[in-house]
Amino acid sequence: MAVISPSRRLRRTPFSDGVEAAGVKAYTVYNRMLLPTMFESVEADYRHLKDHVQVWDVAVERQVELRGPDAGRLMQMLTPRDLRRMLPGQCYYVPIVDETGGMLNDPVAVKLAEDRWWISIADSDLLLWVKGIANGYRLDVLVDEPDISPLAIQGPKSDDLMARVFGDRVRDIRFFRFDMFQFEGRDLAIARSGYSKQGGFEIYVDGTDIGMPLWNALFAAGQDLNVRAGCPNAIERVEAGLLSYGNDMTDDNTPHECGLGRFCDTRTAIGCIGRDALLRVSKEGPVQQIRPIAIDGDPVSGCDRPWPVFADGKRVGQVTSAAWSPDFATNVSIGMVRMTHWDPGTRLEVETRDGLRGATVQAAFWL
């Protein structure tokens, strides 16, 4: 079995010691860091996530910080979502686009103050793009990567676990809002958010030195809640239609193709770099779009490459993520399908690694 050779280019996280002690079995590389992908098994981790509570090392979600008088202007230049009504204490899901309207990232923007923002990024070199825009337009803003490492608490018992460590006030945080809490004298932003549909929080851990003390405190407080180390789960993610940048979409796709048109206020998001291109897309409509697709037959093995999608022998799209869902007893998948074949109920064929399978476009994702 091949292993990843360690080097300084592949960074550990403040929680890596805890992840290893918890028996991590698989990693991927994400923003040049180690992201756990499995502990007991994908199926067992899935069941536990839906029934109990997990602590996820998601320090790979690096922050791009914008700080200075032009921070708000720069943030609006990056996204077609209108940010004028966003207040400090709010989090927004924001497509980030280039000058052609192509997706560069799909992060969460965290507004700390009028002149200070965090962009909690997916896997990409977005920091370099943001620095380039700030320098090219000579904006009065500092752009850098702060020592912030998110730790996610996910699952139906997450409120109970968090309240034991941070107090009952944490229960009052609304969805996609954050508030400040103290741990060992350090102020930490805690948001009600996360990369699952099971509910939970993301703790923006400020400084590597308190990473393991916080990890240990959460596990000590949650023994009777059956707390375990976990990670974003491939099955639950596809059931919920949570997109993976670089996998389900790239810079070749516009937000409208990714089903994110509701986050594009192209008429009012004045200043967005890709606004003119997206205005044309908004007017004409996309020719392809992401759709949930149920694949027939026995459990398929995961997508390691795009699987071609056919109708009457003609290629009409591709599947980029797929998994067997124990709860829905079908193969769930995320696919990009041409407009001629994206209506719910349309029958397709998918060329999986196990051979050609029948498939059906669904009206909505399963979660």
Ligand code: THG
The other form holds:
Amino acid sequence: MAVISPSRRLRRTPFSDGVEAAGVKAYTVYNRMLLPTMFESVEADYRHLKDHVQVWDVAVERQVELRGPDAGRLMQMLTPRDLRRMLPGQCYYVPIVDETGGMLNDPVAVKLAEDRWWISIADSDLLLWVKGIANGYRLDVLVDEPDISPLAIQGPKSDDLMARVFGDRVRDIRFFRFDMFQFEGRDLAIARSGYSKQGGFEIYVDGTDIGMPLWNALFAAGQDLNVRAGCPNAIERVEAGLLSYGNDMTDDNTPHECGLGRFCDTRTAIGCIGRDALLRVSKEGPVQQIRPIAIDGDPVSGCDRPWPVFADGKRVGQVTSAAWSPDFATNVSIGMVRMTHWDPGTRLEVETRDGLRGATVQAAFWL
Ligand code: THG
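Could the form predicted in complex with the ligand be given as well, to go with the form predicted alone?
What follows is the whole complex; the chain from before opens it.
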């Protein structure tokens, strides 16, 4: 593989100097920004994530900030999840849909105050859609991308590392809640969340200038915890069934097809732009849906294009993420499968990069 040419269009992050010093071996591009994908090896990173604690540069999770009297109204226009009971201090995983009910993004919404929200986005240009809606409806709200960069602390020793830097009060943060903490005189929101199932936090680092000081403080405090630089792990996130927008779903899919129906309250999400479309399609229910699929045989290579899925020679779906799982001793994968073949135990064939393989629909993701 060739290297990536750096340029202004491919944004660095406040932590890129630390990531490079830690020996990053591979990047992907996400929201026009660098996202590390490997340090030692994907398997070594996986083992370390499950046993110790890692610091992840996830600045690519850009914030779309909504500020003003219509911020809450605008937020509800974007998602079929009912936000009426959401309080400041809470985070919600929210499908964002267009007027056809198609997925535009699957961010974490962070409610800072009634009139101030962050939308912590996945990889699509959501800022443009949100600005378009705000202006088109003449809403009284400011929409921009502030200089906020999430830094994730993930792994079983996350609480211990964070307590050393921010004090024992971090241990009291509940899942998908945040509280405010100080670092070098700056107020930072810290949430118990993150793109793994190993536990941990996300620090919404306010200001590029404190990025490296915070990075360095975490590494200095975590020496004896074996803290390392890490990144969203391609094996662990498939075991966990954490979806990747643009890979596992696109604007061609409804939230129900993505298995995100539990994050939709389409009847009561009054004002949601995709509400009518979703009410129409959800009457029948989806005809295809995301499924965990175990793929037989030796380790498969990563999935750089959808792999067709067949049953009895007929196409019934596709696999969009796959990896060898050391802990489950099988290839784990995420696929979109037609209703006729989505029941657990159904045998399928997947056209992988390494040839046709047998596969089995699983009852649940592995973690
Ligand atoms: N954290 C933050 N921003 C993000 C991500 C993140 N933006 C990009 C991307 N990740 C958005 N996608 C996801 C996908 C899954 C989850 C969060 C963001 C997630 N899901 C849990 C699950 O499905 O088990 C919990 C959901 C819940 O119970 O509410 O965490 O990771 N800041």
